[in-house]
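We begin with a single chain expressed as structure tokens, specifically the form predicted alone.
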Amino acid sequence: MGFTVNALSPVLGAEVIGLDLSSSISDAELSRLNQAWLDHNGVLVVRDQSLTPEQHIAFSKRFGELEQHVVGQFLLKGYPEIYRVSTKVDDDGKPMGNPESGRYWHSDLSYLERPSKASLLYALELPESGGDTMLASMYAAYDALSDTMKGMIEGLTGVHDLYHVNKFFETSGPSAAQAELTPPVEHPVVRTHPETGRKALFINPGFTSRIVELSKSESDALLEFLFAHATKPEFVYRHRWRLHDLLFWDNRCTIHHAVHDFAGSGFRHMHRTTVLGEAAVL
């Protein structure tokens, strides 16, 4: 169907070489690179892309509904769902993007009711070297566990609270009235894919503050564990960008981070949408 998928990495990821998202795409080569997306357990780079607003939006609609990022300063002005990550400042000096954005692992929205299913990440400018992004399988850190810590966790409930990532902050955090708009939610620490049925782990460093089930220090003591047991290089695919990449990720099974070592190399500009998913169930 006129485009070619070649897998990235062992664990997770492949790129897609020889297809157009800047026009409509077909309902069959939706389905086949939808297929790829489930197959490569998440992450899919779309490779030499040239897209307006427009058509980035376009094409993020046909994955499903999208969401309004609470944090609206950094919205592309007339485009409410672009979000921009960018380290750049516009004509009057401020910020276009935060610029200690994504620098922890994290999982988009999961302090949302029903967390997104998706994110899609373009990259419009980039520094010399560095920036890049490290994707982890949530898939593969589930299936490593032991079947004691298995039969452990399943059933237990995670806190996620959008103001618990501001600990990975010094100035640019989300507000208290942002964080507001977004009280913390509860989901299970172990949630089933909806598409594949699969199982994955469903916490992160930069959202999940605490377990419901356990007292504080049982529920730092084992959120430590897994957060280093889901980052561990086995089960990460650390994206090097190339200009005009369409990253496009499921949050429900990866995590990710952006790497924050390109000072004094340039600057890293992208606009992401965000695709609304469905409640977390084990």
Contents of the next structure:
Amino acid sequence: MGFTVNALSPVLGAEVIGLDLSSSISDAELSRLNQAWLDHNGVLVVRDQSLTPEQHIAFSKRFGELEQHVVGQFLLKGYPEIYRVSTKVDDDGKPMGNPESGRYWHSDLSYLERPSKASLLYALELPESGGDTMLASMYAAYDALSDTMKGMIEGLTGVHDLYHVNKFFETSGPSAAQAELTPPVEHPVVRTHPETGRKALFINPGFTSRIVELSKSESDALLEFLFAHATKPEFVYRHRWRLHDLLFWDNRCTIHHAVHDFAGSGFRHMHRTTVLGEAAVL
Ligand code: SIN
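Could the form predicted together with succinic acid be shown next, to go alongside the form predicted alone?
Okay, now the whole complex, with that chain kicking things off.
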């Protein structure tokens, strides 16, 4: 099977060279790719792809059922499985995708009962510089905690709430009606990855609003500590995009943050699919 996998960071992330996803890959290639994804802690970038929306969707479906994002105004017309992340506007001057997408640390769709397994983000147009995506390993963040802290947080439950994310948006956050379609849910603060059996922190500043078992001030203090801990530079891989990269991350053991530093440097236009996951369990 003719593709190579090169680590981009020892903590998480590898690039895949020599794989063409525009036609169906074999089950053996898929299995090798999935193993590389797990081995590199849930982040792969497949370089040099030329994908139509149909091909992007077909490849994504090899990993499971796809989600339709509740913030429906940014879905690609005719392809509800594709959520657009974009600073471009259409002929009517309307945003083609969410221009403020991902500018906070989060795990995609953690506010659902069955949070997302994976996201596949495809770069169609990039600014001349800037617009990187940072990803942090929630395995590494969990592993680095003391045994005492691990013991303390393992029985705790986080509330994940789509509306909570609005504090990070100026214009393009979810509406109250969209948030009502996805009422807040509870997940364990530490989850066990169903494929690797490893434990990972499962909280994120975007959507985790509080910890059920604690008072508000205790919850605020613990979340502030965990968010700062989880996003320490030593747990982070920063992806510098190349045109036609397909970045593929595991929302069960990573969180990510788009860096909105590229105003005046050109458009950033991407298509994202999101694969439905399973309920999070300790
Ligand atoms: C996202 O949060 O899915 C978008 C990330 C990005 O734009 O880099």
